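Take a look at this single chain, the form predicted alone, given in structure tokens.
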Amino acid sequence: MKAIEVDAYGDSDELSVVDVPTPEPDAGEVRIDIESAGINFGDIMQRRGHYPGGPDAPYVPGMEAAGTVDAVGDGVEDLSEGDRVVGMLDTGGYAEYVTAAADLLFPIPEAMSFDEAAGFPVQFLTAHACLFEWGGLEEGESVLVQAAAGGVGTAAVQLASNAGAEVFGTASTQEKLDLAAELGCDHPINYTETDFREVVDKETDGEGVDLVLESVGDDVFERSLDAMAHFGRMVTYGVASGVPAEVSNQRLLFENKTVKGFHLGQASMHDPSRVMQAVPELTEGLAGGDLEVILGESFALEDAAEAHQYIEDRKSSGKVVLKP
């Protein structure tokens, strides 16, 4: 089967088309005919070297897929060949054919294409979690979405919108601007000309926002504690920029902020029924139009070093998605 490898760590580049060998499923997995793979910062952060716990290369990158279940590894009984699935992966979504714990899979519903699942897991989930269980988002709250046209960004603009929170959002163009305001988002915000902590303070005189979803790191990490209200909380959940973010105890501690971490792999393999549990909830929202995934550019298979560069020159909007 065709796949994209990772030679090395490096830039997008070192990104390949290979064949190997088509996987077979292990007990308790299933092998998906992928018909869409989703692209996740993840990724490129893995391709850099840069992810703590990543793969070592080369390896084939990819952490969520849709696709056709086409072989059933023992002990796999709530699925059967010709089910439509989508699920979380440590990594291989960038091929023809994947194998997937069988436990980390749902089926797609029957409104939603193959391009819209691969968007879904770790999106929405990765949103859902920040928000309400690590986050404590409650109706009437203010939230300070970074990134709010992305991937996760347009997933939790959405969810918290709908919750009944004040939006704020932060992003780069008028275009994703535009697309975070259609999704909910109450006070767009474009930081390339604009400092979002001033209208932060300017809209919530002066007492900053009670939560705020942080994934860049570095001054970005810094000037979001800076937005937060007292007893305020944080949940970081990426390092876009690279450059991991520091943080002191003693500011916290008099300042009564609160800064938690999340990483869907980790808290998937620690403990899937506790990230899983909103599934039904999400997946109602999506089947009924209160949830959107929204789609971006999709790209051929082996056009995926075109697609990572697409996303690393910041022209994405929503998920991106690579076709086998």
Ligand SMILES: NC(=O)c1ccc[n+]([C@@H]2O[C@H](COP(=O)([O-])OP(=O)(O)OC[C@H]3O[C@@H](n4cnc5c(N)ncnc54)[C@H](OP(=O)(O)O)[C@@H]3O)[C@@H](O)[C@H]2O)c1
Second form
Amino acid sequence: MKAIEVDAYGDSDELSVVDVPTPEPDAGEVRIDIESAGINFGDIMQRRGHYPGGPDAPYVPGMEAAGTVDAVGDGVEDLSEGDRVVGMLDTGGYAEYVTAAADLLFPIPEAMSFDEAAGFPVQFLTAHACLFEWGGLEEGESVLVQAAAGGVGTAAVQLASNAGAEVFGTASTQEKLDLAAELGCDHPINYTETDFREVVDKETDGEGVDLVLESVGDDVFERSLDAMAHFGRMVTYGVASGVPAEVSNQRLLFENKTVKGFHLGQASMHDPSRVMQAVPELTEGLAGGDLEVILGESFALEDAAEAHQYIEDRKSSGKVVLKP
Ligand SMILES: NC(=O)c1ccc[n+]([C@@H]2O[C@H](COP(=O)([O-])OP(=O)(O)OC[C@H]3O[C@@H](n4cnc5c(N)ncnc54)[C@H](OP(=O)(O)O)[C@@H]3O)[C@@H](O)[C@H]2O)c1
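Next block: the form predicted together with this ligand, after the form predicted alone:
Then the entire complex follows, led off by the chain already shown.
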């Protein structure tokens, strides 16, 4: 089968098309004939070699794939050939076929396309966990979402708005801000022109926001702390800048601020029920039209390098997928 390999850690030109044997499912696994593979920013961090515990090169990247079950391993009882499924993977999604643990797959609701399904698990489970289970967001509170027009960002804006929060969101272009606004962002902020802290101060009478979803790192992390209210909370879940940030314990204690970290893969490994409990609510929201997977560009599998570069150049909004 055709797959994409990261030959060595580095830039997007380290992604190449290879021919590899089609995998066979082990016990407890199924093989998926992939229709759409989600690209996550984490794939780029892994490719750069900046992802703690990431795979050693060479490897086939891809943490998320949607398709049809085409072979079933021993001991799998509730899935059969022909079922439409989507799931989270360690690696291997940038390919024509992948094997996956049956208990980490969800059936794709009838009304959902394969592309929408490939954009669902990582971004919606991450956004939901960061806002509610980790961030404790409640109706009437305010939340600042960094990278509000991105994959996780578009999910977070919708979920926060539907929950009755006042939503601040940052992005780098007017087009992205328009998208965030359409999804329920009350205060879209172009951070290339305006300091998000100034907007937050103005709109909250200098108090700051109750919660920040922070995924950039570097100085955005510290400035997000500045934009938080006394007793405010932050959930940090990404380092898109590639520059990890540090926090002063003295600052946190004097300002009564809380910073929590969230990592979907690690959380799913240590206590899957804590993140998976949101699946029924999310699939219902998606099926009923309260939530929408925002699809960005789609690329042919062979063009994975171009797709990575597109995301790294900050051209993407919503979910970017690969089509084998
Ligand atoms: N912890 C977890 O379990 C988990 C799960 C999923 C994703 N994540 C993290 O969440 C973040 C969003 O992931 P995603 O897949 O949905 O990606 P994404 O938001 O679609 O893309 C990243 C966005 O970050 C913004 N950005 C700001 N500074 C950047 C920089 N220096 N380089 C590149 N982009 C920059 C860009 O938006 P603007 O152009 O608007 O600035 C860009 O479009 C990433 O940091 C990712 O690693 C974490």
